[in-house]
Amino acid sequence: MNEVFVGLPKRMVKISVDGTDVQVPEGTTILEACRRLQIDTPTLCQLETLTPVNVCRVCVVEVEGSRVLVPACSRKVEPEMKVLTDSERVRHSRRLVLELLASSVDMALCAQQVHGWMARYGAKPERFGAAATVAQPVKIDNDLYVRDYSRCILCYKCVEACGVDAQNTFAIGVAGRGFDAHISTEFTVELPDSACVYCGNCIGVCPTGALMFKSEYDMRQAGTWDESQQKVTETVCPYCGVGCMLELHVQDNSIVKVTSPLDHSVTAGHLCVKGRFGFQFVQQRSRETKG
């Protein structure tokens, strides 16, 4: 009989949220039992399958006994850890940081919970006045994507997914430092020159529309986009066996985009450059049935 080692079962740690006992495994970070209780705790550079960087610093929790404020995606819970998500000293600190990162980039395309997130904390950006980062020019340089860093946070989600997390191409990284801190190519070379594969994973993760299908640009661009109108299905990729999951995002009958869920067990997300960019076909073949 061959024997399975399936590991040891995991200590559960008991901590305090909020006032609120909650039993969780050894090696929770607050953020995951945060959500257990339900609460919602703000975050823009998190994703459940990137690797936690702590550069936005928008879900800081306050910590019975730290001397400062700890990102709650990546700080592991302690026995008997005393944790408060909404206390005064927290919610001045989000409402900097989201003051701070509204009055720097434009955020008008962000989800709706990151705008109800500044209504929640009164976050008032407009008393920073602008920063240069939102005159940067649209960079189109190809029929794929878009880059409009007027947009960037700096999350470095893009970073994480084109490198160790996702793709391992690592075509674009951080460069500069302080203010002058940006998403590059190597030697800020065109996107066509770079080692960019085209996965499209960099726009999967991207919370504020920094990247962005080129077809969703254009119809933005024309007023012709429209959320509200689209439907979403879900089939298996047809390019190959390895059984990649898509969201067909159709509008008017036409697919204007290819998203993958984050829970599935074969894409975590993620995708190829023909999953995510090889819709025109179907198109292509309705076209020349009509005709």
Second form
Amino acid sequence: MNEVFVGLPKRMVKISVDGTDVQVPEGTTILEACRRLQIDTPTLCQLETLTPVNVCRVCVVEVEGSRVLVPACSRKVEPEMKVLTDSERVRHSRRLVLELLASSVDMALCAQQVHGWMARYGAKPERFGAAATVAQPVKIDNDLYVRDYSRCILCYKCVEACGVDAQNTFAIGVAGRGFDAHISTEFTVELPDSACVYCGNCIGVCPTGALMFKSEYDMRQAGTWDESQQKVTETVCPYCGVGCMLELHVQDNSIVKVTSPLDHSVTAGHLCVKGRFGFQFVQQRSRETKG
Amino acid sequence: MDIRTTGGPPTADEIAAVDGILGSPESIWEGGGRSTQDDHLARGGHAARSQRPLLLPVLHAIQDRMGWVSRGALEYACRRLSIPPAEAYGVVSFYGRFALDERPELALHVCDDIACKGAGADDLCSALEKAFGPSGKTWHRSACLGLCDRSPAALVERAGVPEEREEHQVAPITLEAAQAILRGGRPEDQPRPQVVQRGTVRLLRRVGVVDPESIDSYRKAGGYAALRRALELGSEGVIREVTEAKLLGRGGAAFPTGRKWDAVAKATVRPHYLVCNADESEPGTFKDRVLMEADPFAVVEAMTIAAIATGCEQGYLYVRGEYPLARERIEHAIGEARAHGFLGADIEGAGTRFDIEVRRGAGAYICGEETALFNSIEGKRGEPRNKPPFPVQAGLFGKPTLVNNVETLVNVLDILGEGGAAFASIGTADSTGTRLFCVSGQVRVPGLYEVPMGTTLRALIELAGGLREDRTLRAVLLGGAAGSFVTESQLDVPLSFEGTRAIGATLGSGAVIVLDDTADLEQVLLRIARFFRDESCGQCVPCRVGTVRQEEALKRILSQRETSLREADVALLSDIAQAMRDASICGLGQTAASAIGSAVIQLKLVGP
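Instead of the form predicted on its own shown above, give the structure for the form predicted together with its partner chain, please.
So here's everything in the complex, that chain up top.
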């Protein structure tokens, strides 16, 4: 077990969630309190390693005394707060958020969990009929990763990872407004012309498969991508002395994708271009045979 | 952070526009020429990045000079201000005023919003379309320009060097005038409206009476007496009077002003900032424009008093981009006030420091939302922040901030003049004072009217001359696009915060758009739906997608004659509305369904 500095002692705050009293440290978010109580709360734009942006609104809960619902992911607990996570209003808004998203975005590659929430809240995106979507061609402008913005729910995670929350490269931002808001480089230039350094940290945080390794994309196109046939091997990145932990996703004895665990004390899920994409040498079979 | 620019060099004009705001660059690090020193000394870091709030002024300068923002110009601005181009692009593309494609120098914005629609704006637009091609090249369909008392309205912008540059409001505009402008003619400045209301007015008493460009004229009319009184009373005394007056905010949310001032005054974090919200963009609203155009010194004086009461040394007045005259008058008034010692390091010799910077909006309704406005001043996209924290705790630049609407602030002059208790005796018990109402649409005399709170809607419409002959009332849109429709049977509603709340309506921004039986209500509803679709910032899902789905469902309902299918879409509308109201981040999303929802219920227009 690593030694972790736990900070100064915090005051405990008593709140009630769905009628159950719980004591949590001051500064805890409602979401953390819910998780402590094993209440499964849907989230899309929230990630432990990123600053909460509270834009997807799928985690909203009802707080007594508040006119509107509040986002559990960023609202901090207050003494005697009374929270409802499964009231009619909460269920309605969560259902609508999922429906509105699914009616405009291709969410097929979202985690199974997301599809579970859709079922739980009875989301029927098709009831909006012929509706405007963000469908558009996939952007393939480099050999390392592709951007399929028809899958983008605009959760801001990639922008945060590219910016102050991890990489500080600022190659992408949110551009446009309203339904036309989208993730973009300046003047939509292709990635090689942008400030992108190909760390792939945006892929690491993308919850919808909008950002994807080129290797994964190609295999999906060819119909050969099969997660049930993949093995994950943990190792430490060989390139420098930082000690980033790598998870090598291997299918048919080839590395198809590289990730790092979110809770790893060195990486917090983030890597650099070498750790993320510099794995080809491992599988240079031609060299092996030449011996 | 390295700034990588690949868009080619800016033109000399573009450089001149940017340098006009920032001065010449000192080194290659800021986009200037290379000197030997630059090879040894890097510039950047916090000092360079702290210039971010200058981004919008710089973008305005480029747009003013060139008529659009090219890649070279934007990247030069990025170098100067140490902003990543992708972020700056996100900002430019957020604001409606900035064009990212090359455009002619001349742009004619023609309002086709509710009030102007009723005054023939649609015919005007189709005629322009025939003669000059579709909107978006030389002429542009625009949301409300805040000239609803003289509809149909237009705004002319001509880019160029400062001497050649033009920005004019033309209202009412005729087809002939529009054609002449588009063929290169220069419109003449129009006589400004006077207050048409007879009888006692308070907030409007100097409008049309004092010379808006003369501080002496303002002082002769009693100006700056309230400031002197404020300096006598001191912070606590002023806040006591404002609290006793029971003044409620006039921007739309009706928050008790005294409580807000008290919270900022007591906030321990320093500095405190003052923001005057003059980004009046609610369709059908023009009260703040009239106050700023005709009585700018009152706004400046009231801001100074608020600053003294709450301990602010720096104030910002964020004025709507489409109000060139208001901006000019306010800037002039600030200069005069500074020259006369009413602003600056030592106000009236009392040792108090306060100054005001004017910030110009750039075509985004959402920036009227206070936290979006802060982001805009900070040089960011105008996306609202989640609350809490509230502005009084962490507002502009993360510091305690007092943000008040123009009309709210101007009320303070009377409160100090006559005392809070006397002010509270006007109006109703819970809604004190008078209120400005922007009456537009199909009444005989559209204009700005001031009545005591609690006056009935019927009396207000009578004051504006009533309906035209032989016409009957179809509905009144109270509170603008974010408000709701009321009908003939509700005309006796007292115009007070509690009175309108009782019938499920709102005073909102004071917009009163009267629609008679000639009005095409379906078109009005579609315009409202389009307005919110266009103006949603796009940050949160309920509003970003909800406003689009709302428009789609409304279109289906209006074209669908079969009742059972209409019912399904009406139910869908109400589902969307509830999620937008409950789960949106800010007031825009929370009210974006209100007018359309009230039309479904009140007018039974689309009901089963």
